[in-house]
Structures are given as C-alpha cells and as structure tokens.
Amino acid sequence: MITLVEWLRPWEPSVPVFLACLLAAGLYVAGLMRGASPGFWPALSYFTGVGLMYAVTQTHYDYFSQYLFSAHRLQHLMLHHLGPFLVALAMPATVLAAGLPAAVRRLPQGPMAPLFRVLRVVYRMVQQPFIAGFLFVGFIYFWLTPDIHFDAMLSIDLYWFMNWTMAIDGLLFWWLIFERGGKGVTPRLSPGRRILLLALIMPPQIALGAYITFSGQNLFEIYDVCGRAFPIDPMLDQQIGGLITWIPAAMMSVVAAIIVLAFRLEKDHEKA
C-alpha cells in the first residue's frame, strides 16, 4: 500500500517541471499580493490547472503513466487538454505581469528588445488558426505513432521532451481559444472562428481514439516490454486509452465552444 507521502513524491523528478510549476504558482500569488484581483473563480481555475499538470508529472502518478498506456493517455489529457484549458480560462496575464519584478517587466524595452520582437513574431505565427489547430492535433498523432511512442517511453529525455511539447502546445492553443482581449485590444479570433476551429479539431481526435480503441492488434508493445504497473489485459489497457483519446478529449471542444458563446453573450449584455 502506497502512503500519501510516497504518492506525493515524484517518481521521476524533473527539476525544470518542478521549477516551472513553482514559478507559475509563485508569480500568480505575487500578483495577488500586489493588488491584482482576478476574482475567486479565475484564481481557482488557474491553480487547479497548474496543480493538475504538476500532479500527473511530479507525483507517483507518473509511475503509472510510464507503465500503463491508459494512465499515459490520462496524463496527456491533463497536460494537453484540461490543465492548459483551466489555466487559459483564467486569463492570468494581468496577474502574472503584476507578479513580475519591475526589472523583468522592462526587459522588452531594454537591450533584449530584438529578442522579444523575434519571439513575438514566432508567437503570432504559431497562433495562426490553421497552424494552431494543426499543431494541437498533430502532436497527439505524432507521439501516438507506435514506433515514435516506443522510443519516447524508453528514453527519459525524450519522454520529458514529449510531455513539454504537449503542455506548451496545449497552453498556446487554449490561450488562443479563450483570449478575451482588453481595453483597446481586440482578440485575434472572433467567437465564430474560435468555434469553427474547435469543431475542426474534433474529428481527427475522434478518428484516432476510435482507431486505437477498435484496433485488433497491440499497437503499443512498449508496455509489454517494460511491464505494466499492474496485471491488466493489454488490449483492455489499449481500449481504455483509446476511449480517453476519443471521448473526453473531443468533448473538451464542446465545453470550450459553450464557454466562448457565454463570453460573447456576456459582452453583448455589457453593451446593451
């Protein structure tokens, strides 16, 4: 029986992941202490999102994600979908900016200005709707290509690279979807284009999840080579993982579309 302390202890500690989560939480707390007031629900959404991403990478859960296909798919659902979804839904930019030291906030106007201009160009490029949607679905397909997945689960460096790409891409995509703009700032996408983008990413995820679920062969043999976390039929493990890829991942688009519509109705109500 695993104790609570053992469960909370990282299975494969990652200093970069730990520091990223600590920085994300610390900056938000600093912003709150300096007077930013996002409200209870945005703050709860933000900390829940960061907490979920930490929990599936820096606790004993990571052991199951490395030795069970279904647990791995749940891990990526948290890293690529739900965790970033909740962080982006909180729209924390103002709070995080308030938490930054003044010297850091001045960097984009200082000697490092050219670097920040390049980063803004790259950011605008990857946030183009077609590219953002392609990357969002493409990373799922790429890392679930059986040969690539086999190599990623055998190499600790490639494993963490895989997790980082999923988390960063998820944050970028959901930020684009939930971006609300501000005073004098217009969001890049209209509500209609956001909902269209959400609709377009659903069929590929459904197709991949259905293929994995109903495949008659064991697609991910790495879990047989390394051994599963506990005795479970390989095909059942694969089917559960396929269903996670299929249903909850695709349903996130529906939930997001409802939220985007609610944002639009709220804005129309404010104008009335």
Second form
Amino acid sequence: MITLVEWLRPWEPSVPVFLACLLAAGLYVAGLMRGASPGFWPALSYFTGVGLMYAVTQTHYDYFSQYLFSAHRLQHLMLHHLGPFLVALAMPATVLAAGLPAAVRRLPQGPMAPLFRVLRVVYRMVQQPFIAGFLFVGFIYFWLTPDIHFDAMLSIDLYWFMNWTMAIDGLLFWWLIFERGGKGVTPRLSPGRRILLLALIMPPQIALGAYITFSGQNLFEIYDVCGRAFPIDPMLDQQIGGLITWIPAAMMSVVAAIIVLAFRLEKDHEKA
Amino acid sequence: MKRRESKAFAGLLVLALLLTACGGRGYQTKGIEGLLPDLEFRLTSETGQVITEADLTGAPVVVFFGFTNCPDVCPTAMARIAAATDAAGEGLDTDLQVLFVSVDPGRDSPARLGRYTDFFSDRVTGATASVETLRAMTKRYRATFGYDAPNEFGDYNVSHSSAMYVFDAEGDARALFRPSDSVTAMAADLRRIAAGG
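I've shown you the form predicted on its own. Could you give me the structure of the form predicted in complex with its partner chain?
What follows is the whole complex; the chain from before opens it.
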C-alpha cells in the first residue's frame, strides 16, 4: 500500500516543471498580496489548474502515466485540456502582471524591446485561430503516432519534451478561447469564431479516440515492451485510453462553448 | 494565412523527421542509441556472488527482466534469444552474455535461477536483487514490474518488460528486441553490434 508521502513524492523529479509550477503559484499569490482582486472563483480555478498540472507530473501518479496507456491519456487530458482550461478560464493576466516586479514589467519597453517584438509576432502567429486549432489537434495526433509514441515513452528527455509541448499548447489554445478583459496581445475572437473553433477541434479528437478504442490490434507496443504498472489486459488498457481521448476530451469543447456563450450573455446583460 | 498554416505544418513535419532519426539507423530491430543510458547494475548472480556491469564488459550484453514462474513471455524470450545467438553463428564469435534479471526475488533464489537459465543456453546468466534495487535498475531502462494479489495457493502473476535490451562491448545501449522482432532480425543486429558496427 502506498502512503500519502509516497504519493506526493515525484516518480521522476523535474526541476523545470517544479520551478514553473512554483513560479505560476508564487506570482499569483504576489499579485493578490499587491492588491489584485480577481475574486474567489477565478483564484480557485487558477490554483486548481496549476495544481492538476503539477499533480499529474510531479507525484507518484506520473509512475502510472509512464507504464499504463490509460493513465498516460488521463495525464495528457489534465496537461492539455483541463489544467490549462482552468488556468485560462481564470484569465490571470492582470493578477500575474501585478505580481511581477516593476523592473520585469518594464522589460518590453527597455533595451530588450526588439526581442519582445519578435516574440509578439511569433505569439500572434501561433494564436492565429486556424493555426491554434491545427496545433491543438496536431500535437495529440503527433504524440500518438505509434513509432513516435514509442520513442517518447522510452527516452526520458523526449518524455518531458512531449509533456511540455502538450502543456504549453494547451495554455495557448484555451487562452485564445477564454481571452477577455483588457485588450492584450492575444487576438480577440468573436464568440461565434470561438465556438466554431471549438466545434472544429472535436471531430478529429472523436475520430482518433474511437479508432484507438475500437482498434483490434495492440497499437502502442511500448507498454508491453516496458511492462505495465500492474497486470492488466493490454487491450482493456488501450480501450480505456481510447475512451479518455474520445469522450472527455471532446466534451471539453462543449463545456467551453457554453462558457463562451455565458460570457457573451453576461456582457449583453451589463450593457442593457 | 495559408503560408502560416503551411509553416506550422512544416514545423511538425521537421519535428517528426527529427524524432524518426532517434535511436540510430540501419537496425533491423529497434535502435535505441541515445535514447537509453549505458549498462550499469549491481545484482546477485545465480552463483550467489555480486555481479556488476564490469563483469560483463568486453562483449555485447543482452538484458531481460522476467521471472522463472512466467508461463509464456519469459520462456519464449529466452528461446528466441538462444535461437538468435545460434543463428548469428560465426558472425557472433564473442563472449556475448544474456543477463536474465528476475524481478520476482521472493520466489527466484539464485539456485532456482541457475537451474532455469541452464535450460536455455550457456550464454544465459541469472541474477536478482532486492525489490528496491530492481526498481532502480528497471527505472533506469524505462521499464517496470508489478505483482498481482496472490491466489489461494500463494501464486501470483507478475507484469514485466517483454523487451531485450542489447548493449555493446562498451556498455552503450544499442538495440531493443521487441516480441514482434523476428529471430533473423535479432541475429543480424547481434552480428552488427558484436562486430562493432
């Protein structure tokens, strides 16, 4: 039986992941202490999102992610969908900006301005709606290509690279969907375009999840090659993983579309 | 917009090409050069002595994680590697060793391991260690193992890696033999690795 302490201990400690989560939580707390007042629910959403991303990478859960296909799919559901979804839903930009030291806030206007201009162009390019949607679905397909998945699960460096790409892409996509408040660098899409984008990313995810679920062959040999966390029928493991890729992942689009509509109605109500 | 989309697509394609180049080229099985660390272990051999990678350097080493009560995967793997070393024939004129690491130290004593490995080939040596040591070794090679709850007779199933990890004479990780790889392909890669290719 695994104790709570063993559960909390990272299976594969990653300093960059630990520091990123610490920085995300620390900046938000600093912002709150400097007077930013996002409200209870946005703060809860933010910390839950960061906490989920930390929990699936820096606790014993990560062990199961590495040695069970279904647990790996749940890890990516948290890293690419639910975690970033909750972070972006909180729209923490103003709180995080308040938490930054003044010198860092002034950086884009200082001698490093050209670098920030380049970053801005790159950021706006990847946040172009079709590119953002293409990348969102593309990364899921890419890392689930059996040969690529094999290498990514075999090499610890590729494993972390895969998880970083999923987390960053998730943050970019859901940020684009929930962007609101003071206008920043992110393109501001109309509610209709946001909902269209959410609808467009659903069918490819459903198709991939259904293909994995109903496939009669063992697609991801790496879990047999490296051994599974506990004895489980490989096809059952694959089917559960397929269902996670299929149903909750696609449902997130529906939930996001309802939230986008709710924001729109709220805005209309305020105007009236 | 079209140009931007094609740039993003090209980016993913480049990433895919880079990744397919991982592991080394020209292997008929799965090349793992640069994907896994070199050979390092400290176990108890079937003779009851401590065995480390230093005892096996100078010739290629094939490592397999299994258990002697295994009904199918382990005997099949041992029979396949014995067939592959035979098939490699004169091209394998080295002291290539196969290390059968038992991940079931509760049941696999050194003596029992000795009887088991003798059955397959003189090249096979059995070894085991405490669960903690085995956990560290399997983790190093991105593998794991787990135990089922024992039945009324005290028997239990063990989940374990089904791959064979091939290291060259310098101890560098070179190839991974999967259950789907043919004996002919395994023999060809063993010849290549033994020849220093």
